[in-house]
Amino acid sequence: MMKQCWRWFGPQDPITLSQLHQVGVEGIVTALHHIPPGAPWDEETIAARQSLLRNAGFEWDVVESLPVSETIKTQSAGINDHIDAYKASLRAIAACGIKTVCYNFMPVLDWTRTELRAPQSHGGVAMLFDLTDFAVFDLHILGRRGASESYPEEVHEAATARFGQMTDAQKQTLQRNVTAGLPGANDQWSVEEVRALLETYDGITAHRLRAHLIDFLAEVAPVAQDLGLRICCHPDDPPFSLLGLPRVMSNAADYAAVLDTVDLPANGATLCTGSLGVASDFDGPAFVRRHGSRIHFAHLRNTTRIAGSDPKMPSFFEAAHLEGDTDMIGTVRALIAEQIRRKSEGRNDWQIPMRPDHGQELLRDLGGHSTPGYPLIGRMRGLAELRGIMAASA
């Protein structure tokens, strides 16, 4: 079995860690959301945090995330330092045991959304990302220069139509759906704000992103290696550029680029079934018979793309994790095989921690309850389901 573990945003998490004991959760996975990117995690801090979980029967297994902040991203003024705050948190998380580290390196906003709690068939909800409406936001909310090139002509005319239908309440919504990000992260995020951000990425093309991304790793992988650590960055999500920004971790290619290029065990990769499911040419048992030695951490879940939508920039919902478009069976029961194979190699690192990423709101879920994204009925349904694909995979 892969190590069942379970994402908790801290002491203002709605969900309890006693909660969790009944859902089965073998560990935790969470990160210090109060500090900000560019700062250093000092270990005082993070035993604090740990000594909560401790005392609740739980350990901390997987930091989620150290961000990368976005001078690193851009090599702007300042970027040593910042490396530098990096590399301290790295060791400050080595010291108190610590061993896996995920992370992403998406420019400016993390996983983007249309609507956090679309209906569903059967009366749940969950997240939607809608093409149109995200056009609403860049063309006419957001009013991006060069936006209008970013879209084929058919969707420039659905959201030009509808945001003239639109509310000014609705308009407003949508803004905050879309600069959410991580809980807690950008939700406070103005339009201004964003135009500012997106300026600091004034030519910076996917090549230079890609290159930016390898000099980090370049820094850090050889000191998490020392320290006996694995970082894995993250897929983007999802997986195309948005609002002209470049995207460098979206396929098995982009993953074997940088893999191969910094060439340390250390190095990994956070496989999230999700993100990459996006793209229609995803194969997540290949994915894993490609880059299984190196994948240190599984994000499971599932999306189903919406039928007539842009092939290359499809809509898209948070389908249940058994029922969406990539194999998930196929997928663990390949996760399993690597945990075989890394067991009998006598690697420590043989079994994999995984979480159920997202979930749709059910039940008692229902009413704004949960953070987004993170309901506890739904994630406990998506873990009961793929619980039971690794005690029939093993």
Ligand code: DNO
Second form
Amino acid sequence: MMKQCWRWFGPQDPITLSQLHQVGVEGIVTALHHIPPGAPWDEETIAARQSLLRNAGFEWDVVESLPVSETIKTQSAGINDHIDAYKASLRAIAACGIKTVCYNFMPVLDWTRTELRAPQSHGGVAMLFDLTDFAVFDLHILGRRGASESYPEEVHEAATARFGQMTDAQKQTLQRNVTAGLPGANDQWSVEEVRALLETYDGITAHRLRAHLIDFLAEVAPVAQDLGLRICCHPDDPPFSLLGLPRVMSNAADYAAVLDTVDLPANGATLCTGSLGVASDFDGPAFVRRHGSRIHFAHLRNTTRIAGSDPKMPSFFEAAHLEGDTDMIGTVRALIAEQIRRKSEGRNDWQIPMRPDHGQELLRDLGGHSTPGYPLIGRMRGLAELRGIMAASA
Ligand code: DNO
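Structure of the form predicted together with the ligand (previous: the form predicted alone):
The next block holds the full complex; its first chain is the one shown before.
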């Protein structure tokens, strides 16, 4: 079995730790969400959070995320202090005995959806990304310079027609949904603020962003290696460029470029089947066969591409864990096979922590009491289904 973990957002999370024993959770994925990117984590604060978890009967298995600041991603003034802070955080995390640290390298936006609660035929709701709605935001609400070059003509036309029919309330909801993945989400972001954030990437091509990621890893991966830590990069979600921003961790080849260049076991991947699986050429079992020894953490989630949408930038919704386009059974089997391979090599990190990433809101989840994507019952259903595959694959 993989280690069955659960993302918990800290004391503010409406889902309490004591509930998680009934869900069958074995370990916790969390972060010190109140510490801003670029500031160091200290041992005392980590240990305090750890004892909170231990008192509830859990270990802190994975840090998600130790965020990489925009200053590091853009290599702007103050970068050395931010890199030092990142290394100090890694030392503090290692001193507390936590081994796995997840991060991402997406400029400005983290995950992006246009609808946070799209009704499903079974009565529950799911998160959804619709390219036309996204183009409405980009072209007509944000009014980004150069936005029209980002979309095929049909999408541009459809977006203009849709915008013409939208009420002010619908426009505001769209803006709120799209900006929910921005740093410090939950606050309302103004279009001026979003434009200012985007300008910080003027002139940063994908080629340059990858070089920045490699520079960052060349600094921090050796530190992680010496400390006995595993750091793992989460893929871009969705796996294509948005708002003209570069994205460099969208497929297996992107991972190969980064893992091979900074070739240390500590420098690894977070396999997120939900993010990578939006691309029609994603092959989960092949990803595991290629990068298995460096997969330090897995987010297991499924998506369905919406029929007729753009092949390069598909619209999609978050499906039930075994129902989307990704071969979940094959991917989990490959991960279990990877664990067996590690055991035979005598690796003590043979067990890969996983979490049911996201879930549809079902039954008593409905009404929006939890963080979008992180309801109790929907994730419990996902974990139960994934547990079944793991048990049958062992
Ligand atoms: C979305 C998550 C991401 C992920 C970070 C990792 O729900 O999968 O926010 O945690 O990108 O750094």
